[in-house]
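In structure tokens, one chain follows: the form predicted alone.
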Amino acid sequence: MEDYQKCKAYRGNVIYSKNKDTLISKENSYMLVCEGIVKGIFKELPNGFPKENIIDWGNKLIIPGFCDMHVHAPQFLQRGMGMDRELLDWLKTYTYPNESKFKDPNHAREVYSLFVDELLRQGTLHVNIFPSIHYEASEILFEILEQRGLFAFTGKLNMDQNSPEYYIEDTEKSLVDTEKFIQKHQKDGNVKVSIVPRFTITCSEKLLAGLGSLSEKYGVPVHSHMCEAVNTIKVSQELFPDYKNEAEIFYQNNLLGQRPTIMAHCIFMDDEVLKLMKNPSCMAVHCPDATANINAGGIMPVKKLLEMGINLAIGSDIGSGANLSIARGIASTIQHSKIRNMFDSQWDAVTLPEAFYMATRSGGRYFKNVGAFEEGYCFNALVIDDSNMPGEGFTPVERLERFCYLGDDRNIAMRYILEKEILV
């Protein structure tokens, strides 16, 4: 008989992405986990499986833990301030002011802990974030991402021209301070080290091929906004005559598909970047609702790029966007499609299926093994009571949308990371 002292069995209505298309719902099941890692999901559980070993969640929902995967933790104070600007104006009138008080290493801890909070009471276990220029406050944010027990990666924020006097680096001292901070990070655990260029706006080519020199060093992943609005591809254009475009700006600096790279927005992409981007080391990012809010001129083809294997994964990308709610980042990738398709109808609105698969599994890639409960898989996941939503004889699957479309972080009974309860 098999020793099942150090398993635990989860019972509920266990649900959990396939691949794009398919979801998977298994009702009234046990998912067995020892040791934080998944094993099987099971009808019956095995002969002599300890009874007190078995948490019973009843008729609860059991999903993944949600992966925001494109974040300013620093712009958690200004979510929903300056809403009517464009993009250029936004930075220059809210986030470069509010950015630069990360200079006060007490001010970022607050705000960083805030964030944090906010992180795992919306649900989301796996994060890849932006933080500031600011040495000693992005060691504040990776200490605490370590001490709360997320997935996550972030690094040094890099940003040498077209900023405030008052927000910017110089060259030099900007990549001694990220070789610094990977050499200090390079190690194994859950938080890992990332390279965070701005955009190619705030970077000269001089950072940016020392960036991407420090990636190729220590094979250390990158994340940057690529293709995000009308303007910013402008302005890119004029700083960088030579070439063709954002995307090879980054590749030629050896910043894009050389190693793990994610880009967010990547609204405006013609062929030639589309290439690049379908790379299997690139992901880009959805962030609906920063779309919104801050008018890029476009919506990201969700549908299209889905269908031509291009990596996706969702985005609360606050302070542009408002919520740092992942399931909310489901619906709303759901409805601008569907905006979208009105327009060109050539390609069809995102399903439950495909979002819940960017905002979990697709996700997850970046990281080792989370966003699903196949075999191997790490127990990160959530708990989704829905019982406050009145109606019966709905499936698994249909109370899992109308939890992206209606619910809120109370619906979520109880979060794990590694099968500990994280409380919030």
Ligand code: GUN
Second form
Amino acid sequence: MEDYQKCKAYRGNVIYSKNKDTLISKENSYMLVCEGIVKGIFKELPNGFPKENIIDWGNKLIIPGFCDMHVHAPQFLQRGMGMDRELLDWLKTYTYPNESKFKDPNHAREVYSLFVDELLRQGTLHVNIFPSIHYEASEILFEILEQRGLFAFTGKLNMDQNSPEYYIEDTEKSLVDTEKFIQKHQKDGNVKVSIVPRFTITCSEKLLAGLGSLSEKYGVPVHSHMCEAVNTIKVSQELFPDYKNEAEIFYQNNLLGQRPTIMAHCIFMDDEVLKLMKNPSCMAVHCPDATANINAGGIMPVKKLLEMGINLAIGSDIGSGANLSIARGIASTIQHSKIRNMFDSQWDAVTLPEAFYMATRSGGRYFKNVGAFEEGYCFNALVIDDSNMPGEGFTPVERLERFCYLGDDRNIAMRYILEKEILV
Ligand code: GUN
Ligand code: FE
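Mind pulling up the form predicted in complex with ligand GUN next to the form predicted alone we just looked at?
What follows is the entire complex, opening with the chain shown before.
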């Protein structure tokens, strides 16, 4: 029998994903939470439950906090600029000059604080981050994430070739700094280290092999970009003629599927790449806003990958994505699947349950026990107040859909991480 003095009951319309096809919606229910962990969802509270421990959110929605599974922290200030450029041109003209400024720790602290505040404001409580190459800035980001309480993965970016001389690393130093960063952050916590090679084009084979060894030695997950654009795939093939495709480059260097692996974009995947990605340790991240802005040439075949059982999540991918809202990412995922369907009718459009699943429970697999409200899950939740949107008689799921399409951060009345109220 629980000691209910240590528990609270959150009342509202609770929604979460059971799986990719099914949303659970429990109207006017109580979610019992003890010391930050969900115990169950009930229509009635047990006899003797202390009334003062009830937090009544009335007719509001209670949903899991979002997962942004691919986002560039140092690109926060460049959002919405250079959006008419092609990827390699955008990297050279906007991104590398901007990221190189994170050599200055003061700049890093200022921008990363703003970035993390905005993540929380948008309801992202779980995040997988791309940093810059700078050791000190990466430490600062790690520290801010811990202070603000998010569940996160981050590391130190690696790039030692095909990069401007003001934003490139020596191979050995890149490996030494990465190992130092890993060793420093091996302790348990909600912010964890990952290994982050930028993409195959900016990493020599020696660097990739060294990073693969570090991943193996310390059991550290991997985060990178893969199969993103027609142009980048072509350059990668020229640079790595001995490999069949980008996935093989990562795989042969111990950086794909041997440990948990997150690959952003994965738009152009042939059968051989799909075979490597159909691994429970791998996850592909759909970044619809970035696809529309920068890495055009195709749209991820989300429905096909879902049906194949490949793990999928959603990423904002700022600054090639302009918007940090994962709710908006859910709407864009559905919209993009419909545009894709116009040119390839083989695959149906993505449904709301599928897109919501990608944005919460599926991305949450990476962190363990976040992104849903089953017993044992962390109470990492958002309270959605849609009272500014006119209309009556809608189901909670219809209201959730409307929030994704019409709402914004002003509709998030509360954010909880492990039951702690997060103020923004
Ligand atoms: N590929 C390599 N670097 C980047 C980046 O910063 N953004 C995107 N979208 N793709 C990349
Ligand atoms: Fe990216």
